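Taking the form predicted alone, here's one chain by itself in structure tokens.
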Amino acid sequence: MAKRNLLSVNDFSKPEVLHIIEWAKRIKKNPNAYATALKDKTLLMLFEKPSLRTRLSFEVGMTQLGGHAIFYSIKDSPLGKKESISDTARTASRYVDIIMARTFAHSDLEELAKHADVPVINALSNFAHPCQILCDLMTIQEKGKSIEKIKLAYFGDCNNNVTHDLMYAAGVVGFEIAVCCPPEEQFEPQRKVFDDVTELCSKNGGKLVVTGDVKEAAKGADVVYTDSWMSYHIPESEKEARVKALLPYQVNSKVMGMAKKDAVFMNCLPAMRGFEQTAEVIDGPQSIVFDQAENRLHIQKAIMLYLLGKKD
């Protein structure tokens, strides 16, 4: 197939999303069957931001598929400065089979994908986080919930990568999402995402609600989700003001009590207890955060196999 990239969940169709999730489940169940699937293939991992789960899951995943992963920090490199992103993409394409990049600016990923001759995966940018969201959908399915029928409620800072791609997922797959945040532009989803997802929902049967009402968002939710209030690009000097603004949107036992009795709690990690959620929630019986973390490994294997044109 022609070269494909994954920069946002919106880059995949609904059939592709469902196919990759099922593929990841089979990989998880029988990893040895894929032990040589990417033999002699090389993954270049470009990191501008810190990472735990992303680096571990991609590097371990490539090893378990029989391939090789190269870690390269671009935090202090000449990328985009002394050497253009386009030249880097063209050069790397002569050496490696696939690239993943974890950057601040989403535009850098777009530039990389435009000029690379090999597939490019967004391992996190300020705008989107598709690998995380695909693994989240896989994890929700594992808990016995139909991802086409769920209501997902997201609380906190909604102008971030996880919220944006969860919204795109709702539009692509066709489920209901309610994002709940302070009624201020700095915390609200970007207008482009809102417009894109509204259009996708009209085509695919999804539903999008943006609200400041915690009860409205939580009512009837199958999944309750939150993320850090202090994303990597936010200066520490803003912490006090952000905590004050976002504390009413903290996920605690009261919020969980507004959702369905069998609702699950999700956070892509890292998490700060006492901030975006309380300890009793993230460490409680409804929390599935470490199942999410594990599934990054399996879903990313499936993504790499798919983008490299391997057959299931």
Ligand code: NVA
Second form
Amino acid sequence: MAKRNLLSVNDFSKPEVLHIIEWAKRIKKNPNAYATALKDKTLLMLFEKPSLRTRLSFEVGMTQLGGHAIFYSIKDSPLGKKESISDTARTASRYVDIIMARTFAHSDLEELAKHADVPVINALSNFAHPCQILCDLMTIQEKGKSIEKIKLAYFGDCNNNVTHDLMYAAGVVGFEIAVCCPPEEQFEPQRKVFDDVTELCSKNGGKLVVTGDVKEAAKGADVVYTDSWMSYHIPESEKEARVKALLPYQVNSKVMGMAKKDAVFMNCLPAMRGFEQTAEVIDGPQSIVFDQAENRLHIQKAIMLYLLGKKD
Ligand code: CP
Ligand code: NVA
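The structure above corresponds to the form predicted alone; please provide the structure of the form predicted in complex with the named molecule.
In what comes next, the whole complex appears, and the chain from above leads the way.
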């Protein structure tokens, strides 16, 4: 198979998404069966921003598959100073089998993917977070919900990597998504995503609503999702104004009460109690945030196996 990358959820077709999720579930059930699946393979992990889950799950995942992972902080590298992204990609491809990178600019990831001879995985750019969303779909399925039939309601900052890939997932898989934010460009999903997802939904049977009306978004939702108001790339100086603007979109018990009775609450984490959700919600019975976090491990393994052309 030609080299494939995962830069955004819509790099995969619906059958590929479903296949990777099923694979991850089999790995989760029987991890020992995959103990040598990536023996002698090396993953390069390039980080320009902090991480807990992504770093740990990729590194532990690679170890459990019999391979090796190298953590490389971009601030310790010549990249962007003495060395171009393309030279970095071409050099790294001579040593490692697969690369994952967490960057600010999405265009840096595209450049890396263009020049690397090995698969490149987006481990979070300002624009997208595909590994997170594949994991989220797996987690939703595990809670007994059919991902083709759900309504997912997202609240808060929608000009956001996680929101963008949740929207792409709705378009690729074909489910209903309502994203709810202040009616201001800085909080709204990027136009390109809106247009792409509108087209995907008309092909695949999904539905996209962008609204400022919390009730409209929450009504009938199977999944209530929120993410940080202060993403890694947002300057601290914007905090006060953002909190003020986003507070009406906080997920609290009232919002959960507008969704279906059996709705689950999700947050990719890290989370701030009292900001994008209340403690009552994230620490309450409907919250599945730590199952989400765990599933990062299983899905990363399936993503790497798939991109390395392994057969289950
Ligand atoms: N959800 C997620 O990607 O978390 P980290 O920033 O800790 O990797
Ligand atoms: N939107 C968040 C996601 C963190 C996993 C951020 O970019 O910081």
